[in-house]
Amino acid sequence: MPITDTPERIKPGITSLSTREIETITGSATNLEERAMLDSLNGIEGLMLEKEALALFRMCKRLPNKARILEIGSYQGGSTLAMGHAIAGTEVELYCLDPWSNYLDQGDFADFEYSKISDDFRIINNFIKNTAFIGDNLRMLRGKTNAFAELLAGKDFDFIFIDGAHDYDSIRFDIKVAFSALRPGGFVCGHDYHSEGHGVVRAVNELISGAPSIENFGKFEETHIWFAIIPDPHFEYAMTDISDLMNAGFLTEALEKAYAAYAEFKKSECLCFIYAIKSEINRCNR
């Protein structure tokens, strides 16, 4: 990509953004910063693509002072590393979760050399010293997804970026998460949206762009990282949490939440789980 050495500190918000804008956010020339941002993600292992990293890099300098970010999925601190670049001089927070430990028993470290993933306390120490330049801006959260769930719901995060397991149930989950934390009109975004990432497509495309309430879904261009803003996070969660309920088979307490969601909301989307589960009650009672 071509250098340019004009700097652009002040820039709309991700809100003021239209769907296409976001879509093509690295379609211009890198500054300089930009560039130092690139040159120093060279030599980190993971899968992040340039074009990926400068993607997040220019989401969140959109982001405002005071901010807060949230990243399911670390690793070495390749995304975190962008990201960290972006908010530097600010005030703004980044949490990091991630379990650091046991990625020879995780599927999506499958595909890496052993003597990369064996070693815990040689990845989460690449982890510090990639990231150290944060220094207080950045709070590391070590566990999974689910030990945090309850800490991290209701924290208005602006921005939270998903790159944890990949699998459907852990996609589906870390987005539910996503939802109860994320302020409304917050931005979430994630990894591995492509042909080979299964369960991110299926998850994504139940939970974020086949959601009617959810217009603003798109990909960034040149890469595997879909993106959403989400207008009112918690009614999201709710129809998450419905649905939850209804798959594991508990339609009592499903329908008590959709009546309880549709007291709340007044969407139509309450009234079509109320349908759908009292008629499977009613075909579970013939």
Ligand SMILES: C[S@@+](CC[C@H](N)C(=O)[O-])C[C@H]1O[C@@H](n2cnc3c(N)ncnc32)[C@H](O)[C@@H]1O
Contents of the next structure:
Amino acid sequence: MPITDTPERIKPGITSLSTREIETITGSATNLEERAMLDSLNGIEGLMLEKEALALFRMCKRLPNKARILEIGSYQGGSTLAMGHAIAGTEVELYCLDPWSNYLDQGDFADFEYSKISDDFRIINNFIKNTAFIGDNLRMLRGKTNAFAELLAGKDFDFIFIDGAHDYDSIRFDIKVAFSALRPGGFVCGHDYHSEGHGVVRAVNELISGAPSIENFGKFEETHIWFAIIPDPHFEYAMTDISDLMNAGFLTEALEKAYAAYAEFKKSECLCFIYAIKSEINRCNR
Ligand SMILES: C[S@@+](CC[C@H](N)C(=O)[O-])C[C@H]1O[C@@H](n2cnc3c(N)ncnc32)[C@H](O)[C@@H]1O
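Now show the form predicted together with the named molecule, given that the preceding structure was the form predicted on its own.
Shown next: the complete complex, the earlier chain at its head.
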């Protein structure tokens, strides 16, 4: 199904929260609706903690009608269910991206019981069954993130949750795709920010907490979910792209993009890149 542009957007309630308020969003007692959501999560295979589901639910509750959510990595729908309950009865669209296949080849599942992941058909069926209550608001994008990167760029998502492949390169790539797909001031978050989260901590520290222009970031208390509000995702995308080109040794392309970024954003980070790339080119030419 095509992702269409929604002309009229209202500023979501998320950006009116301070970082501390977001970190502690699961602090208060649960209400009936939340307990029903948590009860329905019980029967679903996955690694979502109750506090994590509650954090996603409470954040998505604050989204305006007609907002757009993207989930990268849905598995059998644990996190999808938490967000789905929050958007019930609204016009919020929830896009779920996952290949729903080849679990045996995925390193993330190395510790899972063989019988739990040996049948792709059962897993996608369970996802469909577990999330059926969401109805037409749910859109499935079946494939890996790289297959949808072009389609998602510029689609102005309000909220993106990343829980796909957990190796450093994949997380870095998914965050970059999120930058290209978020609206200015959009909210991005992701699972498994902990020492055993493969490459999550390194990639998030580099691209989120290490970015001078991203001021609102943190972790929901008693969870492994990191989050950030991205004031200018287009700028963050450009910075990540230049850094990727540099790391891959494409110095001339990186320099061209750094000059273009400086012309567009006029920020000192672009000048730092220009200086670093020129030094590297000089070093290589010596
Ligand atoms: C840890 S599970 C997600 C768990 C889910 N969020 C939940 O709450 O139960 C990771 C999912 O990411 C998917 N995945 C793996 N590589 C991916 C990629 N390159 N792009 C998108 N999804 C990917 C896997 O198929 C798997 O279903």
